[in-house]
Amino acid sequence: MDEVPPLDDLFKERLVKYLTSKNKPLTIQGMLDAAKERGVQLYPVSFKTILSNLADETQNPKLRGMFRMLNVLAVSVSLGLLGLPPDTLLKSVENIFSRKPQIAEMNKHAANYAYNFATAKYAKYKYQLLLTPKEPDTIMVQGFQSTGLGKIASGCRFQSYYPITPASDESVFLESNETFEVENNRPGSTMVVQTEDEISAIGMVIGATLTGTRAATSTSGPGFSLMAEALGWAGINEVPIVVTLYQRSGPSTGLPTRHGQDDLQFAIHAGHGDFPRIVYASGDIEEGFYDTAKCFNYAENFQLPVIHMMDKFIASTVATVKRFDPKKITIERGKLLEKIDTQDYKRFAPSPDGLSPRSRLGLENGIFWNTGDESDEYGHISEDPGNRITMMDKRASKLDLALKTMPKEDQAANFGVSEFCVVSWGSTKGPILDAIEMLKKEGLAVGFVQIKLLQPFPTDYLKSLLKGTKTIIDIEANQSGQLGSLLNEHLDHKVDYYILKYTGRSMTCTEIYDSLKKILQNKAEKKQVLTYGV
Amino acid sequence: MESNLSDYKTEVHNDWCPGCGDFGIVNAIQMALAEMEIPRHKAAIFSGIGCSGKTSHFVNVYGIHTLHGRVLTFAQGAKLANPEMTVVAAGGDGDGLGIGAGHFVAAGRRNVDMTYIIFNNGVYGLTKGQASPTLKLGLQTKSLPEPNVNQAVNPIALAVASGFTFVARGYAYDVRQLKDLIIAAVKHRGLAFLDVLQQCPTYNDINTRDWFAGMDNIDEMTKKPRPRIYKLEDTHFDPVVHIDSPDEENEKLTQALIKSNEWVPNYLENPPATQQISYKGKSITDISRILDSLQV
């Protein structure tokens, strides 16, 4: 066991205990034997033999010791076993060794040899990964690319960020694609600024947004913690910034490269004082693209900060999805002014809908003042108690307006409601839909509502959706059930069951299926903690 | 267009203490803007938190009163997005060299074309006189229960070390010279830093106007005070960094269009703030090339 490359000590301990309980030696052979007893089918392949056969066949004795080729051999054998053609592997070998044709040739030869070996020996292997026909207009993307593309398409022209996992992939993607075409073959570009910290990142976003530019930052939990103060500044000054929040597991550094959904309550409450904001969550990669455009529209329509919730699971997942269609997105700039004729412009002038016409830096007659202090209609500091009520209420009223005007299907996605209904948010969407499908095949009906708008909370819509539901099941990737708390706060019907996972690993459909089934059979505890992967 | 000084003043009531150096600085800013005839809507004053933070409310141009220590971040974002704006950032010594010191250094490295003025009086006036990062070690101004235990930071040295490309020091009670320094700072292409010495008449009872003037240090011969403050220009100091001109004799110069690439982002000609992003509510950005690269 000591020779096994760096394994977490705790994991090693658990493994030793397990192997001992199974009366197996503490060796790799012991692990394999234990796996076999659990029903795992083993197909031993001696790479040493393959190498030595290769050496004989090509009369190149050096190959006998070419253990560096093990990767290529192993991948190739796996492809042969699963019945997948070796073309892609051969192509990548060519790419990687493009400057060393001899080595490329040797590796390709080895790959072919291993492939033929596997297909001949395991012709009857029952699990085959067959190629499916390609659908037209399909792209292969990761989550961070979807929000990045969403930003480019929706006219975000300024992004500042401080490096952090997993959010900074998006900013680097934006910088890699910083120039692009706009209509009529004109160049457009995104300015991407790497700042000294996240405080600077959000400060710059606010500064850029004040010029009328659509601007955003992208961050993860620790960075977002640093942004809290400036978020309130954007709130009181009605600056339409967008913060893309790629969650990972906290608290503090937590599990920095792993998944989690534990920033929901923080996103809703970050910053001191009462100020309006929109918190909006995407459930998968495709939503990431279209929701990014929506988030900019919400920000500008309602003149407030928008926090777009994504997470590590979406950020790093590679998926083939339907090619994004920029024609499906709209660009709504709200009350942003192009021209001002009056000599007495007031940035925070009262209006029936709580929204004041918005000037920007550089606009003639459009001079305004902003301050983190409470201010009057011009933006000058005012501590007048009456003005305070007017301004606080003006800003707060924008949330009612958002709820009133936002289409219901943008507030929450209804995948069918039934007596038992799952309520969730974010990237749990995929495994939940799969689990529900598994149950459906057994004739068991479970509904699912995916909440996308989390602040302001779509209470009325959810009440109407869930009125026939007898059992509400909250599923999310955090320890305390943060969405559950929101549901309990806003709905009369309290959450009946919680299914939670906080190992830093994403949920699987089978563990959700198992937990739901227990609930349906009335055998479940109120709170089930998922442990798959432990 | 003739600009009047009064055009650059707002009618906002000023509640700084009588004798505060801030008055001289805000006057100098207004005078500089007027003399340069910068259209009011083309200028923005960003300010931090502290007494000096209110500066942006007293100047009749865009005025953005930001957060404690963060003024440079807001100002850089605006200047980068709309380089047509004349951007002046203003803040106190605690704001810029205490809580905001990280941004001070980073901004120097970035060298964005704007001006940063620090109102330097050695104390946190708005919170009743705690020691600021520029108060000398061992001094005990009147709010301090004990003498200052920290070394003072030297703003000029820090600015030079951080990469500011224009570094100057003014005095709040020499408004005319200060105005000239502000004009030079604004005209400088790059990040200009201006450290302005002043008194805090309420909380710094050591570095007072009289102290700057040397009233406690009378020359026995002439019976005149020996001022602690003097003008560097009187010493024939040359602040300009000269770079040796290249040896042109050995250079062969090609006379032709060598390369033309309009697809390089040019933030001065095509800044974020002026790029058109939509037409009739629809995106006009073409992302098809990127999507093509992801096509399977």
Contents of the next structure:
Amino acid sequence: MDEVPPLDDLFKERLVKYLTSKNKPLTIQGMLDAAKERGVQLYPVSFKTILSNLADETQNPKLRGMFRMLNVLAVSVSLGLLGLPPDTLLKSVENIFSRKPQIAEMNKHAANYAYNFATAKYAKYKYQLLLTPKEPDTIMVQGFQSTGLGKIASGCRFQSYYPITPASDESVFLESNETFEVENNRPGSTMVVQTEDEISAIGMVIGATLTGTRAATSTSGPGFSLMAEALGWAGINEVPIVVTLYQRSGPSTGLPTRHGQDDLQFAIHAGHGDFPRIVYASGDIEEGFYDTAKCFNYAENFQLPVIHMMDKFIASTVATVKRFDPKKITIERGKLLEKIDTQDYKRFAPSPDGLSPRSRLGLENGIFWNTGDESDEYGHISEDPGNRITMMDKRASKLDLALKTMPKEDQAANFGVSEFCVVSWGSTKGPILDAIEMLKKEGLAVGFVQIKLLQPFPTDYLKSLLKGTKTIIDIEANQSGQLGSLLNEHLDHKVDYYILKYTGRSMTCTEIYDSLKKILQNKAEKKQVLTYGV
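Given the form predicted together with its partner chain above, what does the protein look like in the form predicted alone?
A lone chain is what you will see next.
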């Protein structure tokens, strides 16, 4: 076991303790024997032997040392055991190596050989991957692609970014699809710029937005930290920008390639001073597409920054979903002016709804000033106390307007309320729904409310949903229960139980099921910490 370099020292310590308790040698064979005793079915395969046999069969001695083919062999043996028809495997291999026909043929031959080897030598595994008919209007998509496609469909035509995990994938995807077809075969494009740092990225987005362009940036926690000052500049100048925030585990670099929901309170409070922003969270890949469009509409309708919360779990998940329908997306530009007749334009003039008609750079008669200082109706610096009160209250009133005008179903999704009710946000949605379905089969009822609008907090709507609930259970992927803090702040009923996970590993339905069942049986601690995953 000491000869396996990737094993983390702390994990190795736990493994040694476990194998010793089972009287197993500290070897790979010891690990396999322990796994077998737990019910794992083992299939010993010598890939060296397969390569050797392939070399003899094809009279190509070079194949004996082609260890780079081990991935293809391993996948092929596995699919042979699982019974997936070989045509699917061979077509996939051909697609992957489509630019190198000779290598494609070599790998197809190896895949076919390994597949047949597995089916001939071993009995079929009890769980089989049988082909199912493809449902109409379905696509296979990865999480970061859903927001990227959402930006294209929503009319976003500028995105800046600095590389950071896991947000970079979205911008790279946009770079690969910068030119596309819009309605009536008209070409469209999105300019994507990799900047020198995140400060520049948000600065460019603000500049692009001031021209009237729909613009966004994509980042993760450490990058968002650098954006905080400019976020306040956008707030005081009522610039409608969108920041897609893909969370990972912090603080600092934390677990850079792992999952977390650590940035909720940070997103709500980022930046110094009081200024309004909307914080909105998607719960899955499909929501990511349509919510992206909503976030742009919120930003422009209310003229403020919108932070769209995603996370590593959603970004990295590949799922089959119903084909996204751009026709369901509406583009609302708010009070963006196309023409100004008066020569006395006041960019920040007070109005009954707190929203001032918005000019853009270059619009005739639409001259306006922006500054990081407090300003008057024209945008000129002013420290007058009366003006300060007027402008602060004007900006703050937008949050009340958002709560009044935003559809209730966009504020929170109600999956049924019961005496015991889970309240959560983001990517916990999937495993929570699965766990509730598992409990339902045993005759146990648990409700679930998914909060999507996190700032401003939909207090009145949540109170109405949870009116008959006796036990509130907060489930989220952070250490401090950040959503729970919001619930305790805004609701009369405090959180009764917390189910939290902050190992960097995503939640599973089975561990949520176990934790909820303990609560239903009155056997749970107030705070349960989930640990599944290595």
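Rigid core: the largest C-alpha set superposing within 1.5 Å between the two forms. Numbering follows the first chain given and starts at 1. Note that this is a predicted model, so its numbers are computed, not measured.
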item	value
Same rigid part for residue 491 and residue 304 between these two forms	yes
